[in-house]
Amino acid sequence: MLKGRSVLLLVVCVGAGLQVAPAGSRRQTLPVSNEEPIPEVPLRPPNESSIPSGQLGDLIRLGRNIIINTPQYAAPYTGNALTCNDCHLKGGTVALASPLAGVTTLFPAYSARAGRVITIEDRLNECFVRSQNGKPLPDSSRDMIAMIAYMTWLSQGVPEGSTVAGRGLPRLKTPAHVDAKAGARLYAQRCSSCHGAAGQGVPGMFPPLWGPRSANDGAGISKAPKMAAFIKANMPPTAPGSLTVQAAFDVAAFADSHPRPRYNHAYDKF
């Protein structure tokens, strides 16, 4: 049985295999200046058959389950109907949908939002207190360790200090004029069949875009620029990339015009 700080481990890739190393062995891998580019490698998620057996494999599978169905597998720490998978598509394996492969190789890293160097645990908790509208996980909890194990398994073949092609979301230039009314019309035509006329989503299938079961107003994805970037690259699921930048911003502005939960500033350390 894994207990306490003794299980604060990081799975690291060694050749074709995997081993476990203490979290304290991790080192700063990002360039000193945020202006320096981060080297990229192709996004090549490993095959599920490469998950090892035993306790390590159990942790990786648990981490994947938490990412894909967060309210079920991390219920004590979630406060809405969203899953990590709603933004990190297909378990974090899709380019330009904030893939999770390669993320663990970039931490510790400086966070402009936090104004300090943060750990991967801090970054995951930032998502939980904002996008999940929940509360932070203890660094030594099995759920936290499992998510890091899964993300590090995804990062096989990504050297430290590097990242994968398609990391994050596309960078879009904000149009000169964003029209939420035009976004409302487009939402009714292209989005409401999945996310509902009132943005409530469908549990287990499509996330709510606003309202009490959505991300809180401290989440980056709740703001029009990031939401527009996600929409442009990934929506609608049947024809990703088919919307114009203007249309993506208009729809995002429409969604952003609705109420959502308030962020709890008690969690500003994240």
Ligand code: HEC
Contents of the next structure:
Amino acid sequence: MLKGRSVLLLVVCVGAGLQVAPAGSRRQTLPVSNEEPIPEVPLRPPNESSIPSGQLGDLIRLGRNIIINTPQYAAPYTGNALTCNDCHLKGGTVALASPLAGVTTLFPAYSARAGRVITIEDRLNECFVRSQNGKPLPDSSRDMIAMIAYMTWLSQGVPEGSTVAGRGLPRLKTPAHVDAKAGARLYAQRCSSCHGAAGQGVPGMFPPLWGPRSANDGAGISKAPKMAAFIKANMPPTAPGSLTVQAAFDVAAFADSHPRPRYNHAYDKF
Ligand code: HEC
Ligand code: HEC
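With the form predicted on its own already on screen, would you show the form predicted in complex with this ligand?
Shown next: the complete complex, the earlier chain at its head.
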């Protein structure tokens, strides 16, 4: 199922591992790859009706279900209320919302966060132990193989060593001054109706942004730069792109000023 892949020494777009320098410094929000840029093709996710029948089709559908409803389909490995789909929008088919199409073509790859070459299984587990505040799945488990089957199906038409346009999140420049108080006002006006006054979300409808059922503090989304990038491109869902970069950073800083679960460093190998 997984075709042979060349080892690319690229910097995987990781979240919290990135040391994003404070406002005003030269570093921007994304890892700086000192390797060749990755070739890109347009993001054209296949139609769901093209999922094959038979055992492979069953596996692809299971993988899709896990990604769309992680707490239900991968309960033993999930430690919060989030589902992959909360950040990898529409089953991982949306540009600038960390699409999962065009990802299987890139691994194994060097990860700056892990300091070693990681597999696609490792990369999925990285999100399980951080964004999902959960536990890693065994590489050979049916659930792991199912998610990879789904992502491989999504990545059809993307050549080995290439990815899709709009991979990851937008690259934003951190503003010189980030104002969490302005972010609090904006949150009350534009976000709390869905995510709740206490960031707790609404079970099964709106994900928590902080607090005990949110991503842990090892997750990329828990840090203002990644969260701001996600918000700028995708929130509020009724008017994505309507916030300024400044507003996205302000509201992310406000969210980031609240407690969330602690990341378990026993999982540093991911
Ligand atoms: C709270 C948000 C969040 C959740 C939930 C989440 N992820 Fe992620 N994921 C991210 C972010 C942020 C990145 C890094 C994106 C970037 O900047 O390139 C990422 C990256 C990835 C990548 C690598 C993408 C690439 O382009 O290299 C994979 C694969 C992935 N996640 C799979 C999953 C799976 C599977 C789940 C569910 C089990 C999941 N993620 C849940 C936020 C999340
Ligand atoms: C109309 C309801 C609604 C509004 C308003 C809204 N969101 Fe969301 N938000 C969602 C939904 C639903 C998701 C899950 C992704 C999806 O399905 O689009 C989400 C996902 C997120 C995530 C990623 C998942 C997580 O839990 O970390 C962040 C961060 C976020 N929203 C921040 C914001 C911010 C900041 C605002 C205000 C500027 C906002 N949202 C406004 C509904 C909303």
